[in-house]
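This document opens with one chain alone, in structure tokens, the form predicted alone.
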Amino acid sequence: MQKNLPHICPSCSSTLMVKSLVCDQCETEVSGKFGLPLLASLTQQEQDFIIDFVKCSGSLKVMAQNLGLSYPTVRNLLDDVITKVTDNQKNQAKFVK
């Protein structure tokens, strides 16, 4: 089962930071307090449409045709997903000033 890395503090619900890194062939620790990547504020499933849109050379017709939906449903999603992805942009940029 493949574990999904948090974003979201189970106590307060703020942006987590990585704190430390670890290398498992040398095992080299790096710490500090790093920002996850924007990707990574994202839920699986719209991950996973990224990771699909892109196999679709960003076909829209192509993914609606592999995901068995309408056009407009998948452009909707896609709109979601731009949404949601500028919405952190502006958080993280919060944090970086």
Second form
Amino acid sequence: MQKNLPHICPSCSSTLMVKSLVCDQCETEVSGKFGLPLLASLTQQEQDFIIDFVKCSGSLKVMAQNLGLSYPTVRNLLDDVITKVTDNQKNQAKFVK
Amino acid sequence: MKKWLFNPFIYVAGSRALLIGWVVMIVTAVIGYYSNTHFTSIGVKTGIAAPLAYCLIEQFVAWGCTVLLFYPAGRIFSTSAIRVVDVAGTMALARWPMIFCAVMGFAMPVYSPSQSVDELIKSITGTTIALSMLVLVFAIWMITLMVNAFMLSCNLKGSKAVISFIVSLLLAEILSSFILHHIHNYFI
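Taking the form predicted alone as the starting point, write out the structure of the form predicted together with its partner chain.
And the full complex, kicking off with our chain again.
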């Protein structure tokens, strides 16, 4: 079963932070307060889209062919991801301040 | 199936949609020539005879006016890098339900300038009214396709999309009617 990394608090809907990281081999634990990477705040579908985009060397035409979708459909999906990433970046910047 | 009927542009757009749309428009013009059916951007007129050249020009004027109005609207209101070929292609493909209207024109009465108003009213039967309603359904289907074509090709959503679509469509209809009126006078 693939577990999705939660990034939104189920109680108050704020962005979650990483409190501890653990080494799977020696079980060393690092504690602190770390922000999640920007891409981790995207849904699995959006992350897959970005991976596909990189694999297609950033060509929307090739990506549209591979996905069996039209060019404007793929471009609109990319624009939605860009909007979400930009918003998340702004939110993270606010949080850091 | 529902997506293919109301939003095929998810799968087909750009030059491919443009080519299919142009073929459909030419076929509609030829059927319309034999069935005496004529088109503006969203309007349908039946029972008026006109030369084939006029029927062909009519299709391209009707489509061209929508592209001429929707593309600038998209450029103004959208933040995406929209392409003219996507707007032109999806708008051409959106006209495909008009084929059915052209076919239905065969069952409509033909009007002649010498006909009196009484004769004209007498020629309107129950079948004519029923077919007119059916033409309206196909026109609504085409407008639905045009809405989806505009929203997808220009990446517009919400009230911005609705308002810019309505304004552009009304202007396109006025412009195409004006141009076609003058072309009609030239031909006939």
